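Next comes just one chain, in structure tokens: the form predicted on its own.
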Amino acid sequence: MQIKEVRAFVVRGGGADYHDQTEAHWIDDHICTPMSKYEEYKQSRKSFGINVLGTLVVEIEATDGTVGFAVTTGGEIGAFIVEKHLARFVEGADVTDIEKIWDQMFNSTLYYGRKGVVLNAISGVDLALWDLLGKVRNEPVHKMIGGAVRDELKFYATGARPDLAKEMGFIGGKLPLQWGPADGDEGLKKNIETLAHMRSKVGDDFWLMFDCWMSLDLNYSIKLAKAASEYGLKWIEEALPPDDYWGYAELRENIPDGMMVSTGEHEATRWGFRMLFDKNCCDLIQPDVGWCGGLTELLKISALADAHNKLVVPHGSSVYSYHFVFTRQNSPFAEFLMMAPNADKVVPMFNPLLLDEPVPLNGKMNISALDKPGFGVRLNPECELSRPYIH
């Protein structure tokens, strides 16, 4: 069976670009970023354009009419790349030619790609190909990549209320860091006070982590980690800019005993992660399957991580990572983004774009939740899709 057509759409308001929120939301409420040193961009991440791209939807139709799809971040830029460049490698190919298509997409875009929105677009096409193949074969994706190694998956929750996450059955809570180097020692003190307050609420056996979103420098990161060790911080995540491999290596050398360094959310391809491993930058990587190169590339990244004794816990990407995590021994738990505005209830991560999107129940998910063909989700017909480019 061959591929007939590739289509790329853009949608606004939630979805894969979960920063694109239309109402007040914890995910946009005074979270430390690389732009926090500028007062006018400190309070809201949307103020500096974090939601400027929007969601990219890629559809791939086979000659028998079967349609696979996937969503990622990429918006109109990603749609242009898919329609005007990547489609030529997909249309006319067999539905099983996933490895060849990935290689052609990546190598043909090297001169302007390698990372960023180009890899997001490649990831979207790759995930749509896996969804299509699963539908053609009438199999869920996890069965096509080795099968599940566990019946149940445990989750930690990312959001502003780890105390509520504990009540909902999650194994841990990851807090967004609010104060960075520009806020000096007083800001550092506020971060530790937040951690101490949350530790008093959740007790000693519940994981607590800090998501620093690339916003710190090495000196501040080390001071934060050492101060946080008193309150049992499990890991410090993405403390430095993603290209500062040397800084991450030094951070890991100076991290308190028992604490982990995590990074990789904004890294891409096996070569990017190889740098992290070669320099021993971290204990745990968190690639986003919608940004790092898709499932085809994530499988290679995971094998490389396994050979270096590193854990792989993908950045929250809903069903696109759940199928993967169920099949890997070095991915013992998963992330769930609390997308309710106040982080006070469990709602589908890519709401409202996907229908049939499974969510954890009491912090856990059974493999039976992923028993439908492909990735097992549908596009919500009430979401307005636009196709800005047609090839």
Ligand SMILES: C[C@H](O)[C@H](O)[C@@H](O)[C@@H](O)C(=O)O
Given for the second form:
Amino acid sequence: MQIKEVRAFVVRGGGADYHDQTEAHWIDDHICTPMSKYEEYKQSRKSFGINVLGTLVVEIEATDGTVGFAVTTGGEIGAFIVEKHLARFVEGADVTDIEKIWDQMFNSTLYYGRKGVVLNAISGVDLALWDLLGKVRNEPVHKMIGGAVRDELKFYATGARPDLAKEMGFIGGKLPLQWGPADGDEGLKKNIETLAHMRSKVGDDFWLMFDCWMSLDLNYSIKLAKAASEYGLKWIEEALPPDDYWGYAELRENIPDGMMVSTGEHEATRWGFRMLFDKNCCDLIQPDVGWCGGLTELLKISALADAHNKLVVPHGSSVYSYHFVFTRQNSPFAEFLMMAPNADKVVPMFNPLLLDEPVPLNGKMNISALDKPGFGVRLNPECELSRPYIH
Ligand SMILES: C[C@H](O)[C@H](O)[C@@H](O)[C@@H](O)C(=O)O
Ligand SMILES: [Mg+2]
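Having gone through the form predicted on its own, I am curious about the other one (the form predicted in complex with the ligand); can you provide its structure?
Every component of the complex follows; first up is the chain already shown.
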């Protein structure tokens, strides 16, 4: 069956650009970033533009009227790339031409893409193609990529309240790091006090992790890891900027035994992840399927990781990662981002953009929750989309 049309829309306020929150929210409350060295950008990540892109919605319609769609972070820039550049490789192709379309999208944008928002746009088209194929074949995506290797998936929760996450049945809690090098030893002490306080509330067996969101330097990362090991930190996440492969390799050589180094959510393509493996940067990679190149590329990244004995736990991206994680032996658990403003209840991750978006119940999800064609979700008609470019 042929593809008739590709359409790219934008929408603000949560959704796939989950940092784009309109009200007070833990995810924008004094979280340490590479911009935290600037006082004016310390309190709020929105102040330096973490939510500047907004959500990109990609719709792909087949000649029989079936429509597949996907959402990712990309906004108007992403819509421009989809409509003005990528659409030409999709329209007129067969719904099964997923590999060829990916290769043409990647190679045609190589002169200005390779990573970042171009790969977000490619990922959005790729995920929409998988959704369309599933709807045409009346199959959930997980059944088209090898089938589930487990009936139940366990989740850890990312958010400000690991203590509440434990009560909700999650296997662990990932805390956003709040103080960085600019806050000196005083700030490092506060980070450890937060960890110690949470450890006292959750007991010894519940996983606790720090998400450092690219904000540290190597010396600080090693000091933080060593101090945090007393409180059983399971992994230190994205401590350094994504391109500092050398720093990650040195961090991994110097962290306490038993602690893991994770990174990858802002990495893209099999080549980017090969660098992480070849330089021994990490124990666990966290590609975002909406940013790394889509499902077609994540399958390649996952196989490479498996050959290097690395775990693949995708950065939280709702149904787009759940279908994948269920089908991979080296993806034994998943991330769930707590998108309630106080991290005190479970709400759909891409709220309010998707209808039928499954969420973990008691920290777990059964494969039956994904038994709908494609990725099994619908766009919320109450979310007003706009189409900034038409090709
Ligand atoms: C909580 C972190 O600061 C980020 O907001 C989050 O998007 C990401 O790093 C994660 O791993 O969930
Ligand atoms: Mg992270």
